[in-house]
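Only one chain comes next, encoded as structure tokens, the form predicted alone.
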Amino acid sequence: MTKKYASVDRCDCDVIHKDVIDHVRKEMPEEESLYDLAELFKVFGDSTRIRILSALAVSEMCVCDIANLLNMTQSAISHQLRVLKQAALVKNRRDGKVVYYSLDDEHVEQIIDQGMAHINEEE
């Protein structure tokens, strides 16, 4: 990712804006929620998982098809799908002997779309 922003300058003063701090402290989510959010974003920190999510945003797929698409082993794909399922990012359904995976809900696709919009922003 290329650097788009100039370095951040430090404040040259020691003024504390208590009203702003109090307002932000009141509006911030609970620490546990922020921890859970950080854990969710860690799941997005793997390019293989992002590739799987991108594929599933287009169509539900079985492990065999995902493995073929991404030129990876079924075992490697299954491992990543377990991580994605534990994070409630994908769900599965069985049709006979075949298990199909899809995004868990529209929020997952929105997260991907927002991330893509952010990295594709013009400087």
Given for the second form:
2 protein chains.
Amino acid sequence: MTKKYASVDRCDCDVIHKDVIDHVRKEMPEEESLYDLAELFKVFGDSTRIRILSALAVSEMCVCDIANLLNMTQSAISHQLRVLKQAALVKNRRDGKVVYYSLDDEHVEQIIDQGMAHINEEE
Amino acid sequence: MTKKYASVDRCDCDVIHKDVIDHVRKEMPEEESLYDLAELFKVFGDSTRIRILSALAVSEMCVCDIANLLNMTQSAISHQLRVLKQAALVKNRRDGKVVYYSLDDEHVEQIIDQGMAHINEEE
DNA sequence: TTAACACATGAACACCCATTCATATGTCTT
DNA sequence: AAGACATATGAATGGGTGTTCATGTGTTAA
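Given the form predicted alone, corresponding form predicted together with the DNA:
What follows is the entire complex, opening with the chain shown before.
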């Protein structure tokens, strides 16, 4: 007979409150969602990417503009834009040689604003 | 005469839209805030820490409970709780030998919920 | 005070990842 | 077609970080 949940073999301490553990296990989101969530926040968790997103929240920009604004190489910016695009946080359009990037949806700004609110309301 | 902003010496391409760059530079948040913001999201950007926070959103728990719930060593959990505490995302109280952790404020849940909303509304 | 238990912590290691460097791709101009 | 320019990308590297292991700290009970 298989156990319903993974057996606990890594924890080197005793279960203190089995009822609490069972309750939390039922109520908290699925593992997969939480992994996806961590991946999402990981993308926000880099100062270069956050600065790019904050810039794009103000205005659409091309790669060269962003590189100049942040005083970084075009290559570094391009690599990060790739990460942001894969995470569906930015989109782009090509106009001749120039590629313009912008935020993909309004959720991005909301997440940033929520984080800002947390930071500014510390006392 | 010093320049108002850091000289651009890292970018290996020309400025395309100086007016856009100047505008964005005025409108976007300060560098320091963005660094702090990245640090905050960095804390959320780990699956172990996100799972801990999600669990604590359901109920206060002791270290041993969390370790059992997530099937990880008490040491690993304790290390991550330290990170979460330093980021002011969780608080704790001691009751005898047992230390109970809980979310520090309602902002934490809001940030998680905002991220969840983003993930679930993809199509 | 000694043992047992819950938790914390320092060091070491393995892995991840952001940047750099070199080069490739795509587009426009002549 | 060839050169110039904007951007993309692959490989390499250095720094950061999560887990493990061993051990330390704090509390309770005998």
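Think of the rigid core as the biggest set of C-alphas that the two forms share within 1.5 Å after superposition. Residue numbers count along the first chain shown, from 1. Note that the coordinates shown come from a computational prediction; the quantities given were computed from them, not determined experimentally.
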(Q) Does Glu32 move appreciably between the two forms, meaning a CA displacement of 2 Å or more on the superposed rigid core? (A) no
Q) Using the core for the fit, does the CA position of Glu106 change by 2 Å or more between the two forms? A) no
Q | Displacement in Å of the C-alpha of Val20 between the two forms, rigid core kept as reference | A | 7.1
